[in-house]
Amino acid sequence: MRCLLVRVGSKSYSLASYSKITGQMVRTSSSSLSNNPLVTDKAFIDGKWVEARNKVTFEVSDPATGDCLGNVPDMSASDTLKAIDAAKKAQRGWAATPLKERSGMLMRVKQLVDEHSEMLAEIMTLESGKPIAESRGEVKYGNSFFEWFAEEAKRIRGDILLHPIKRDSRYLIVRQPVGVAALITPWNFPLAMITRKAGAALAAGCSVVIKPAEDTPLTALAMAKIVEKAKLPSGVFNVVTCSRSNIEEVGDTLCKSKDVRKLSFTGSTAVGKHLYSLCSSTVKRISLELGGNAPFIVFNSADVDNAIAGAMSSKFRNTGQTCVSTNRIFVQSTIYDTFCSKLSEAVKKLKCGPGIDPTSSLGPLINNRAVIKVKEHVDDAVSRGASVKVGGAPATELGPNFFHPTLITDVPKDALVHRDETFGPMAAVTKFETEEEVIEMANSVDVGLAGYVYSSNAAQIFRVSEALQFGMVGVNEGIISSELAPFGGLKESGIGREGSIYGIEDYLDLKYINLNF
């Protein structure tokens, strides 16, 4: 591995270098992932580390440096369905394991990433770019549901029905796990998203088949080194690696497997489309988390500071990139200039810079595709008539996968962000008069993620809430995302719901026994 750099216009810097000039406090030794023991540049397939079958890796690099961090197995079909199988022959046993058992396996599973907690926040900021602090939050966010789903293990219910006729006879429903579970993550939350769906499958009792994005596998590989360390079964999980040529073989050997019984997919519209039709010829049991374009609406008797707070952390957590992001912002009349103007100066506050440095607010974008397309949604809306306010351009002063923080006002609903979905740091505000007007607004697109409502009038918040084909709603809240709460969209935002009690769901199956005797 590379000496790791911090790259300033023309210059780059080593983070030792970067902390003097500066003065400011970029860990070195521990941001090192030559230091850091739960690097690995293997894969983890039966309780072994193991190369792909061929031997060709692919290189993982820092999105903030360009870097390479470090190479991992670039694994074909062969090396998936090795995978499968180990998975299927472990399925058998952890399914017989009584749920206290399961449920302690897990829950040490937990206290291990609590004590491995800053080294896993490096590795992802460093692979995933997005800012340590956020990283730390997303530990801390993605742990508590192994820690909800040790407790769900122990709660997976049943019933006993006594039969309508026969005295003697009864009616036993059961819920037993579906069998393997094929697991394909996302780069923006490379630990959450694990953790939520193998949290929810282990608890159940089904082994998992995990094939993390190509972007961030090495955040996917150390929590296969804490799950090594609490001494889960050997196949009970097991993770996947490799490159975006080797994406179509490995995910179509995961849907078409007669032995994996249940998908779940978090990423594109486009790529679930896909991927559910696969599944079909198995009609294997599917969770599909797709895409978004959330609309935040704020009325003219909302809080507007409180507002401003919530559309921040909405709209730039994550520089943007995540599905619950908002991407439409739509003010009543009598508060727009107000709102546009607090929001423009918070927007002005923000600080892009790497992830790794405490001080930036917003890291770099996953690579320059996504800040092409943060251009081209820019550019749309000014083609239109909107107005930039803050920013607008990509900060190539600090590298190519970085943006500047941008607000665009007077968006009209014609233009591009209204129908697709930004991912990335760009706010378009967009002007309503009536609460008619923006409710079908906000249900023009075909995506029903996430949505955000701000008003004080009881009322309004109850009709609106209601009215909007959205599987989740924040009303004066920014952040609504909780392992306690089912998390999921309507229409082409996906199928099947993730966290809370109902997350397990999706990894058991409903078993009806008539007993007579």
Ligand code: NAP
The other form holds:
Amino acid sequence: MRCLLVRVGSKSYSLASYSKITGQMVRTSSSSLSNNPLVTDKAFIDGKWVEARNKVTFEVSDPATGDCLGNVPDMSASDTLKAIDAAKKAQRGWAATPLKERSGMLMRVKQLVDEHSEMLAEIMTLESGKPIAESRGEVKYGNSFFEWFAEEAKRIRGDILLHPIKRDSRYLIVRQPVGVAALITPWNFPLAMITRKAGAALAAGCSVVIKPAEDTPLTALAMAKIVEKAKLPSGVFNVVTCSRSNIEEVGDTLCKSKDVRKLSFTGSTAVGKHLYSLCSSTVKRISLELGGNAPFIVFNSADVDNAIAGAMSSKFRNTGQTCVSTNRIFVQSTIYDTFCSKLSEAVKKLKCGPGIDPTSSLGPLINNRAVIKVKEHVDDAVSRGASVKVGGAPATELGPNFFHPTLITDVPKDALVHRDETFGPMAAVTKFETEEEVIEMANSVDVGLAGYVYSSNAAQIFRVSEALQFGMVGVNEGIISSELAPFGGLKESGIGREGSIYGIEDYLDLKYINLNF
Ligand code: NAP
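Previous: the form predicted alone; requested now: the form predicted together with the ligand:
Once more the chain from above appears, this time first in line as the rest of the complex follows.
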């Protein structure tokens, strides 16, 4: 069942938006999503659009307005087993598909995503709250993985070694797909986290069972629509949707199944650790892309304006809800006041509003729990002596899930934000004196995903970027993700790498064959 959705003024926006005339939230009865051909209320298993076995559904809502966007199947263990079975049956045929043909099908998916980019962006913005310009950017970024891995499918290599003793013998080393891969993805990049995994898995010859986040299943199902149009064989790409009430049993089924040989998970460190332990029962290959707590270090020699631009994009993109978001800004003492005052001016220019409104630079947070968490981080820092320079409170006038873009300064190093990801639009600045001091503070967390360094001193750049215990470091650069670069973290930020020439390795097993003639 689908809900009636919104119309704003004379514009036929999707479900919900705001009336700029009255300043009030309005609900009317039209929706461009209701005409969006990629929107569905069924899950995708074995090439068919299916309900949950018990017919139960759950609602997907717009975090900007709370309006219902639709309902999708609330699947359980039995549905998940059906998807695993379909993926298992399809996998051998897929792996045997000639490389050029497999690559061609992935390229067809890429072309279809391009053709449907506006529809995908709209779905993403409505279900995740992301500003529409960022959703358009995510479609391009996400699709770059299908393009990249369509090419990489043709470059899976092996080796032949001479036998060390026997003249006519050889050692043959081949790479083979691991088999069925389960892909569990988060809501903050509803499309790119699927394509970054599925692009590599499918290129390697694996079939996939995808479990998208409860908050953003419509984008995952829209991708399944595209895969169907691209005519990938049935069972190669499956999407199982479920609500938080069923996630334990669906997660258990994926992790404990002997037929699933690989789990790739992106999400919180806490859930990642839990899934890691579940996967031990079948000794599965595992990739974990987990949380971060990125330091953003600005040395006295830095170009301050460039550092401000980098801090703004790495902190406030997706309303601060990215794993590589700057969490702790460290600024050296000589430029501290200038930096804080310029950052304050930049933060004041941000505009909070529904993502579907193209003038919004920040959308809502994913839900009210996220708003509460940001407020806790602000209050904790203030209670320890920090000052609020901009914002600092929920934007309740816009709705329950909005938070004003916030800047706090003089944040002490025992503040909560120095230990925990805020995952929201709060920039927290701390002053430092020496290089040694800042490296120690930056590395003092258990996670190690992304870090940023701003300096014009070449020797310092090498020293600091190599000393940082983070999997990715941006030097004088605030946007670091690319399909060419290996994405992943150190320490408790995870295991494995996505994208790049290394990403496909996570879906390939090495086999050695001793050839004796
Ligand atoms: P999350 O709560 O860990 O959820 C991620 C996914 O795991 C969702 O699909 C979720 O389903 C599912 N899940 C939750 N409990 C599960 C269980 N017991 N068994 C199986 N699956 C389970 O994380 P999130 O809040 O959605 O995402 C934000 C986190 O992801 C942040 O920490 C962020 O840093 C991290 N992240 C990391 C990367 C990276 O590449 N390193 C990229 C993006 C995000 P439900 O939606 O139903 O709960």
